[in-house]
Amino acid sequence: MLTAEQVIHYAAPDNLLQDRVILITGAGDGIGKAAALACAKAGATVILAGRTVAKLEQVFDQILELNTAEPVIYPIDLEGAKQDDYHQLAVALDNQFGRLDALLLNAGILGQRTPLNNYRQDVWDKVLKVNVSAQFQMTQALMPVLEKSTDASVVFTTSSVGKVGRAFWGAYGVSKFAVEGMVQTWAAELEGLGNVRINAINPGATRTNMRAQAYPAENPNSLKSAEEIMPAYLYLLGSDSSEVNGQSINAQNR
């Protein structure tokens, strides 16, 4: 396993993800879009999952311009999706590709920035559904397809507010604590049993719409772009991290 600093500055080999099939949630913009483009450039066939088809189509077109493997669009709304929807996704992937080599669970929502005493129940339920329950349901449903890969990587998205509790982060902070626990539990259960590994990645302070929503007074130009933090993502999604399991990795120093 690389050191934390080596992960941040990881130089992906050419064709690192050649012939790998990778599903990315929230692929329509922000970090998900950057990851989709980076994976395509590294040779992967990317399944673009998200709720806004128009955004997914834009990313689809950008990947086509790279003259790499043609991506696949798979619209899905994590807030409304049921167990059967994830089962249908698994069947579709199995029928088309026969396996899934990596799953990047990037999609998430912020919810309210307010004291827990004032937190709205409906917002709480929505954040926990999208950020925790949907992540669990999708991963569980896709596990049989992941197990057909000789080297499968599942990457959840965490946050610094999911490691040490901070005031006013509400359901979002709680959801990221849950993700950390889910990754550790699932990784321990899979350790030494097959070819699937599970880790978490903390993107850190990145120039995204969610960051702007959380810190409206912050100068976005002081932050790294989503493209600049891709080395850590490529490391976890590729075979160089095949021995890494149950870890929570930072994509940058801040």
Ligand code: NDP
Given for the second form:
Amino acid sequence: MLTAEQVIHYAAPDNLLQDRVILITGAGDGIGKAAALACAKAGATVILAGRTVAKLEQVFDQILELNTAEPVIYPIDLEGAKQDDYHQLAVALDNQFGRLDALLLNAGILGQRTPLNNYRQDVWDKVLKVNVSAQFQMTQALMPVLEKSTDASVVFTTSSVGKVGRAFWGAYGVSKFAVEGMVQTWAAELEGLGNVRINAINPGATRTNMRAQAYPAENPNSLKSAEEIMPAYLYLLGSDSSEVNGQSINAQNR
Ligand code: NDP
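What's the form predicted together with the named molecule like, now that we've got the form predicted alone?
Every chain and every other molecule in the complex is listed next, the one we just looked at coming first.
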């Protein structure tokens, strides 16, 4: 495995993801959009999953301009999706590709930045649904198609506030702690069994809508762009990390 510093500065070989089929949630905006474009540039066929079709269509068009593998749009709302919706997704992937080589569980929501004493129950439920339960359900439903890959990588998205509890991060912080625990548990269960590995990535402070919502007074230009943190994503999604399982990886030093 590469060192933490080497992962952050990973130089992806040309065509790293050639012929890999990669599903990215929240692919229409922010980090997910940058990941979709980076994966397409590296040769992957990208399934653009998300809830706002107009945004997914824009990413679709940008990928077409790269003259690489044609992506696929798969609209799904993680807040409302049921088990059957995830199974339909698995069937669609199986029918079209016969496998899934990587799953980037990137979509997430922030919820309220307020003390837990005042936290609203409905927001709590929504954040835990989108950031934890939906991630679990999707991964569980897609496991049979992941198992058909010779080298499948599942990447959950964590956060610094999911490693050390911090005031006012509410359900979001709790949800990211849950993601860290889910990754450790699942990875331990899969260790040595087959070709599926599960890790977490922490993007670190990145210039996106979510970051601006969390830190409205911050100068966005002081932050890394989503494109700048892609080396670690490409490392985890490609085969150079095939021996890495159960790790929580930082995409930048901040
Ligand atoms: P953005 O808010 O910019 O993007 C979030 C993406 O998730 C959007 O594409 C959004 O879709 C999608 N999404 C939200 N809710 C749903 C839903 N119910 N169903 C389907 N898709 C949904 O956030 P970032 O790009 O900043 O965050 C990406 C990930 O990185 C998140 O998991 C976040 O927690 C994590 N993270 C981000 C950090 C940062 O500094 N930016 C730091 C640490 C972690 P739509 O555009 O349609 O709303």
